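To begin, one chain is listed below as structure tokens, in the form predicted on its own.
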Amino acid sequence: MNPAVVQLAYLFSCILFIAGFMQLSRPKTAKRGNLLGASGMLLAIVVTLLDKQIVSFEIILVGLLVGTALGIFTALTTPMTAMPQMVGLLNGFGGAASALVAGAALFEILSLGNPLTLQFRIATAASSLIGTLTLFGSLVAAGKLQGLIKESPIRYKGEQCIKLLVLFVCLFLGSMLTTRPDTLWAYWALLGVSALLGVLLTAPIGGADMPVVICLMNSYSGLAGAATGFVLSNTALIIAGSLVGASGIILTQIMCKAMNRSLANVLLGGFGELKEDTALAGTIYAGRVKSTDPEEVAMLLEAASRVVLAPGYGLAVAQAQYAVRDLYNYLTSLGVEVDFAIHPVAGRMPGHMSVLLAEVDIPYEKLKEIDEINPEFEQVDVAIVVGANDVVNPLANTDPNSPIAGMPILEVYKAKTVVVIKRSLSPGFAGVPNPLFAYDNTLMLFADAKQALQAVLASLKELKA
């Protein structure tokens, strides 16, 4: 092909990308945006395969058709509670595609004796580094997600000294690549360390921090594909590369705000072990918890203008996503303005709450970010937590010596009654205990969330009857 109308064909690519992450920003257009930069990944890729002509097209077909195949099975067989595993899943392979791709790029060179300038080893050594580094995290983060490895930090004597041990290997080994590419060895072995230091990095961090975990891999995942990008000399992927990384560094700054932690505490790792504080949990508790049961909320709610939804990973947990449809569509046939209040870091991905809102049809309108929502509270007659726990922990505001102190909530205590489903009075992720279950307008109702949501419709339904 022309090298103008491949280089004006990669620039169009990544406007796309832009213009795909821009839409990404607010949950109306993110499908839009995803279509945008699916576009522009599909234009750079058929652009890239006329070009290069690195394979036959009956290999690249069939690694289509697998692909896709996978593609649809996973899509249609993964629950929404374990979307979080998917997409650090993902960012894993991606890494670990870039960390392959230059990989075979040194190889095919050295095998045909031909030159390799200084970008070439300095990029592929980047990128076998990063991307392997992002397999073996998103693999520990994905099992730690998924149960299959401990949530609870793994922590051990000396591990920041050993963590630092092991990144200067991988700094030798990558200066090794760079000064004697021909050694073959220092590439094998420098895919080996980098796994280690990709668990290294990501044992020690607890479950509750996992969505900050997830957006520093998905902008690792990105920086390995811009690496590779100049490995192969190609300007679309330098460009979407640096678009993920650098995205994926502000969100996680922001999941970092979000959960009152630093950008070093997140890169360090070693953050995360909390533990259940009994004691204060019986202080605070005793006596004061009152009980509720689905009629009283149902009348709660038959008085209600004005009702608000503060959902958590407990409503991911009980598949009670379609319940919580079906009660918002009945309370706004009856004329109540109501809303739903979404913590950033509620859930276990970033946007884990609005995904599965979205999953149901509820409207984007009625997602409203804790700054939207926080002033609003005031005005509610009914604030419903469901499995929420520590995004809406008062403790965050008045006890500077919390773990989470410093973390911004959700303001639902400030509503004429609060409402909160939940199985028990177990602590959240971060381990101490929640006095919001002991104010004096706040209602505990004990169940599984779908089955409570289902009999408070039902009671209500009951009272319209």
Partner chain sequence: MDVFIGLLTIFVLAMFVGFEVITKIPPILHTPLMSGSNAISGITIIGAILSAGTKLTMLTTVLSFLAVVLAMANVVGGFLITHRMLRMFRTKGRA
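Mind pulling up the form predicted together with the partner chain next to the form predicted on its own we just looked at?
Shown below: the chain alone.
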């Protein structure tokens, strides 16, 4: 096919990608947006298959079939609760593919004896580094989310020095590859050391900081693609790659802002390895924590006209989304106004809570963002916190020395009554005690989230019967 036609088709693909992203800005049109993106990809693949550079199709077809089968299998069998690790893993695949393509291009040119341009060499080094780092970083993140690797931060003495050292080795090998094209060993060494860097960067990061890691890996998978675009001088790769890179960077920023921490602070750690300040917890909680039972909560709900649920990662762990849905449906049928307060970092990836609640058919108008719901808490009769802790901790507003100082929180404490469903008084990820639990208007329901919600619903039905 005429190269100009191919280029125009690629341009059209990129337009479809951008239009797809634009449609993704509203729940109503989002599905169409995704389909636009997919058709852009299909167009790009078909046009590429018509390229006259291709002499044999067997390998391609087998690869496409295996990949498609793998993709369909994972996409259809993954439960919604496992979405964070799934997205993480797919990021890794994209990054790895980009690194492999760059490597294949390098060996191709060498075997043909063609000269390597500087652009080609720098881009190959960049793509190999970023792509491999993405793969191994994502594998560690997905392993942690799946519970295959210890989720708590893995820290050791001299950690920062070692990471820095490995980064320098990566950059050194990259520059070897760039300046001395005959140093092929540098390519393989670069892959190995980048893999090590990916592991070292993610291992020290704890569970609740995973949203940031996943966003960052998302961004890297795009940037690796863009780097491969420079390797092949292919505009479609550059445009699509940089769109994804930009998307990941924005999400990373949003996540960091929602925790009032810098990216460096998240990446270099400092959170999660803190031991709970038991003395402080003692003085905060001493004699002030009131425990409750499902019957009392049911009575509160019966008298309420406005209820807000604030879900956190505990909801996903307890698989309590169906119990939440049943309670929501029943309360709504009684004429109670029920909303959900969604904190941006609740869960293990951006938007995690929205997906879980959408799975059980909660209408998306009921999911309120932090700025929308906070001014309304004063009119709320009962706020129910399900498996969330740090994101509702008033210390963020009141104690400037707290590790979570300045983090925007859901101001559930303003509600007339707060019910916290939690197994114990143990601290959240930030390791700080939560004075909310000792507030006068707070009742603690110590139980598993799913069982507690089911018990509350059963009592409520009894009251109404």
